[in-house]
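The data below hold one chain only, encoded as structure tokens and taken in the form predicted on its own.
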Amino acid sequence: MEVTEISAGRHPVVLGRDALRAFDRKLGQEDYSAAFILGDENTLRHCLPELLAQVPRLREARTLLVPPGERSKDLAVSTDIWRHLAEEAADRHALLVCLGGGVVTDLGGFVAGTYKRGIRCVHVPTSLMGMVDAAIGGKTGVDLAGLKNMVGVFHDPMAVYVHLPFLKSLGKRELLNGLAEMIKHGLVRDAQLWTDISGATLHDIDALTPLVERSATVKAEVVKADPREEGVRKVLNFGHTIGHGIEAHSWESPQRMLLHGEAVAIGMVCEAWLSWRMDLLTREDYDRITEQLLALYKPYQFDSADNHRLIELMRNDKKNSAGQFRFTLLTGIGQAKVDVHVTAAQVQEALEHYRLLVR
């Protein structure tokens, strides 16, 4: 078989050509009561065939469906699908396959994770975002009270499995969704990672293929060096911290609400200033990191008059402490330091510093 495994500690990464048929050959491996499929209405009608196809013995499961975005990463969006599971006698030898993007594994991976105390999952990622982060490394969790992941449990699947033509059904906003993450990835662990992607061909799934997979190595090593994020898996928090407060602001605001790649792109940008601004990365790296991200990303727009509101919504962050911001900054390109202490004062320049370069 054509597959390459990439070991996250407590789950493997398997990507490849074969990486459904070898999901198929570990399915006969194992012992589970039934399977289930969660998916989105996108995945179910995109995806769902070619994983039947490729996966034979999952042709008996049965699909649960949530709406497609980020509202389905929600508590009562949780619920039905756990209600459902009960009507559907499923018991603690069950298997749910979550078949999607961020959310759906996000999602899934909850309710397996607190339905009758853990049941076995399988990620399935259909996005970039999904196979280069979000599906590895056990992290689940919904959003609460339109504060991003403040619910949720570390649980690991059984296996993520990468099927790379899944990406032939996503456009180019969808893309560089994911590509926020690769990007964030080689800023903080790998310089010539972040070289190589900024001559990627988005829609080129060849030239795309061995980024994947080494953006994938990434986030497998730091997990497994941290699987409960109590170090180094900290600096995967680059572009986090402002990026989640931009990304819960737009869901209130009256222009797009903004995908989470794109709400970290912008986070990259404030923390990368932030980084030069502490004496932390040089200008020419903050410059460099700067031209790369406006030039892929459109720009979000928002008032002075926001900048409260921010600040209050990255106050929620979960990497926060003592009521203090802790962020992970950059140190160069292909490196990071976690745990840096910074100021409201200090985050409200950073903003304002982004809303003027792209006013």
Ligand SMILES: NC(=O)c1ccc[n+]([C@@H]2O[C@H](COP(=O)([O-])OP(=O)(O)OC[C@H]3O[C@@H](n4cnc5c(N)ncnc54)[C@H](O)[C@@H]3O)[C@@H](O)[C@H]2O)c1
Contents of the next structure:
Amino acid sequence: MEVTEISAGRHPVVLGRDALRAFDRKLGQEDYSAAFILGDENTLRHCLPELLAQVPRLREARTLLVPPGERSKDLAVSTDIWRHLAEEAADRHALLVCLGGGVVTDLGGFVAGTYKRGIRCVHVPTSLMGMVDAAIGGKTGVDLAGLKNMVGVFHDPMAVYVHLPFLKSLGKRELLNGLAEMIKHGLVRDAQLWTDISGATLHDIDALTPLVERSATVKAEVVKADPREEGVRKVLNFGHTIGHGIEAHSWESPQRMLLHGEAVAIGMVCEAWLSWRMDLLTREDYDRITEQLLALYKPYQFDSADNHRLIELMRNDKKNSAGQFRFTLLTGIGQAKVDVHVTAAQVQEALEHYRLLVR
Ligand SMILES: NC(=O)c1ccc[n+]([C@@H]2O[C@H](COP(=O)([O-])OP(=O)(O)OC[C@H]3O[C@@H](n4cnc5c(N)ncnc54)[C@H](O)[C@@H]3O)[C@@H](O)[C@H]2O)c1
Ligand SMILES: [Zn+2]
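Please show me the structure of the same protein in the form predicted in complex with the named molecule, now that we have looked at it in the form predicted on its own.
The next block holds the full complex; its first chain is the one shown before.
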């Protein structure tokens, strides 16, 4: 079998041409009472036939469908799934297979982590974001009152099986969305990955394969070192403090809503600039990073009057305890430093810098 297995500490990430076959074999060794497959309309349409072809042991599994999109990360949707599982008499030995992007794995992981105090789940990510980030690491959750990931649990999947051909039906905007996290992984941990991404063609699955593997490895290694996000896992927050502010700001005018990765790409420009301003990063590296990101991601326009609102949105972010901004900044390409104190005035300067850059 042609598979690569990476350890994320409490669960493996299995990649390679035969990843799904490895999943089928694994099912043959597991004792479970019934299997359920959770997916959204897109993933059940585009990916389920291939999953069932390669994992015949799932052919008897019931499918559970949720609408696509972030809105499904919701307690009412979770309740529907819990109820459905109960109606199907799913017991503690049932298995939930989450086939989808980060929405399906976050939601499915949460439902599995709480149903009967926890049943096993397996993640089969179908979006690039899912393959390199969301499906790995056992963080699950749903949104509440418009706030992201407010309710959740840590619940590790039994394993994550990554099958790259699923990406064939994913649109370019979604590919770029996931690519932003790959760029981040390169910037905080793997300079060579970052360089190689710059020359990659997104639609070429063969070219993308080793990059996905290395990006998933960065995520897995960081998670392994810090499963409960108490220390080093914070390196993954690079670009996210300002990125989350931009993301939330874009949601206030629905006609220009950004995807998470698009907002993080902007956050990375701002935070690389802060890294330079705080003498952690050279100007040359800042310039290289900015050039790459501006070439890939469309500019986000706002007025200087919006800076205030953006900072307010960042303050609401649960990571910024007691109004203090603590950033993960770069000390080079491939290296980061966590818990750097940054003042609101410096954040404002970074926003203003970006604003003028793309005006
Ligand atoms: N738990 C974590 O550590 C973690 C990390 C990063 C992101 N996330 C979460 O992940 C979510 C975002 O994930 P996402 O970007 O994958 O979003 P998503 O799950 O909504 O998928 C994006 C879109 O692509 C579609 N899609 C997925 N795979 C497809 C395929 N192969 N072919 C065609 N269409 C396909 C989906 O139906 C959806 O419309 C957010 O809720 C975010 O909070 C979680
Ligand atoms: Zn992210």
